[in-house]
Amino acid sequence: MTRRANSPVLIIHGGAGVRGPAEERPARRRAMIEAAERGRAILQGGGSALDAVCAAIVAMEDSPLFNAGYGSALNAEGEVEMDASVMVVPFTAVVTRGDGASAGTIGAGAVAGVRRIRNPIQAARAVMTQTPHVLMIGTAAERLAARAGCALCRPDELITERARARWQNYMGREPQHGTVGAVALDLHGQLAAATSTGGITGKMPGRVGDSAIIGAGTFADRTGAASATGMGEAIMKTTLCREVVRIAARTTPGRAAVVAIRMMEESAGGEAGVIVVDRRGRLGYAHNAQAMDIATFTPADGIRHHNL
């Protein structure tokens, strides 16, 4: 009996937080649709969920309109420090090192506090595919990224005038946060999640948020995949992405997202948003912030943008 193929689906987010300036919204919408289109093309071409989420994230990291890669928020010293992570199930590539470690069937990789990598999500993928580790930080992560062929740059090349203006405006006030993320299911049943961020405007140097933490900002298992955005400290305290995938295993992803956000708010406070897909290809999302940008792809509806 021939196994029935899955219907490929994708959902991405551009961060949850304050509603952005009205003049930026059309451009953000176009950038979200373009990112979703990159992922869609891979999925409908028979490509992997891992390739799809990474392609979507790279598109948003390359845009100055999102808090990831080029356009990342600046820390208290006016510098860029970026975090990213990726997780995939099943993970078919096996990494064997001199110490005998191997990747197995669950893949995960992350980088934190990097300053010279144009696309941190590619560095996170390199950690997953080229080392026996899950999380690498700072200059060591940058050296690995260089060996893996990731594009490096000077830290100041990642700073946009938009990010600098926001840094000057928000220093001493409520910090501004944001993230980009993507989750997908492919034709072969692979589930993948990826998240990338510049962190919180005005954060202390050395602060690492949820986007580098597997289970908090990114998570995938055989039942679903999720990516989070928002106040990283609250997301980490409640391991938000692992929680939403766990809940989705016994209800719909939409319901799971609402419940997980409410549980986080009640126990840890803070604003956040989360996107999730289950192994049946059902999508869900929820947030408790002022706004959240998402774009979805399903074979039935094509690509749709939602400003929630």
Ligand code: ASP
Second form
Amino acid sequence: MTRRANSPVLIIHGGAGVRGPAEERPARRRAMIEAAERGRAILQGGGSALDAVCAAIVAMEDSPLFNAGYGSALNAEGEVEMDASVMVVPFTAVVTRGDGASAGTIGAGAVAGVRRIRNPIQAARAVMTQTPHVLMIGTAAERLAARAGCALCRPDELITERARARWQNYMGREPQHGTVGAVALDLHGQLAAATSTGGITGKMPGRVGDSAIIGAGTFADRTGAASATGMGEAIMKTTLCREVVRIAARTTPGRAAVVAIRMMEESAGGEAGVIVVDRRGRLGYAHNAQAMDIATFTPADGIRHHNL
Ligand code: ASP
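Shown: the form predicted on its own; wanted: the form predicted together with the named molecule:
What follows is the entire complex, opening with the chain shown before.
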């Protein structure tokens, strides 16, 4: 029996937090539409959800306007330390780890505290496809990324004027707006989620946030996939992405996003946003911060940007 093709869909976020300066908004909007466009082209060309979410994330990591890759937030010592993760179901990629182990049907990979990788999402993907592990940290993760062909750089090459100014003005109060995330369903029914961040401005060196933690900042199973942004500590305490996918399987992604954010706020406090797709291609999103940028692609509506 031939399986009915799914309609591919994509949703991306550019972070939840304080509203960014008005003069940046047109450029952020363009950057998000460009990132969504990269994912759309892959999905409509019959490519995988995994390729689509990674392409959208790389586009945003390369932009100085987001808190990920180039433009990452700085820690208390003025340094970049980035986290990223990716999850995909079913996981059908060729695994080149050489130990003969099978890839299984769930793929997950993450890196934490990396400082020299231009596109941390590609390193997270390499952990998933080239090791038997899920999460790798620091310099060992950077070495793996280099072996996998990811571009390395000096840590200061990732620091923008904008991130430096924010760090200098930092008062320790507000989450920085700009972590990036992407979630997609492809024609073949694969669901994927990916998240990448520089974390929170002024964080303690060595602090790891939700964006590296499967189930918290990123999650996918055969029913749905999700990516989060906001106060990582609250997101981790409530495993927000796992929760929103679980709730979406009983309701709709739109309702699940609202319920999961409320549940997080009630039990852990803090501001966050979440995006979610279910296996039927329905999209959901919600946040309790001042602002959150998203862009969506559906075959019916094409690409749309929303400043929530
Ligand atoms: N969730 C990220 C972290 O806690 C930050 C953010 O999304 O703004 O590292």
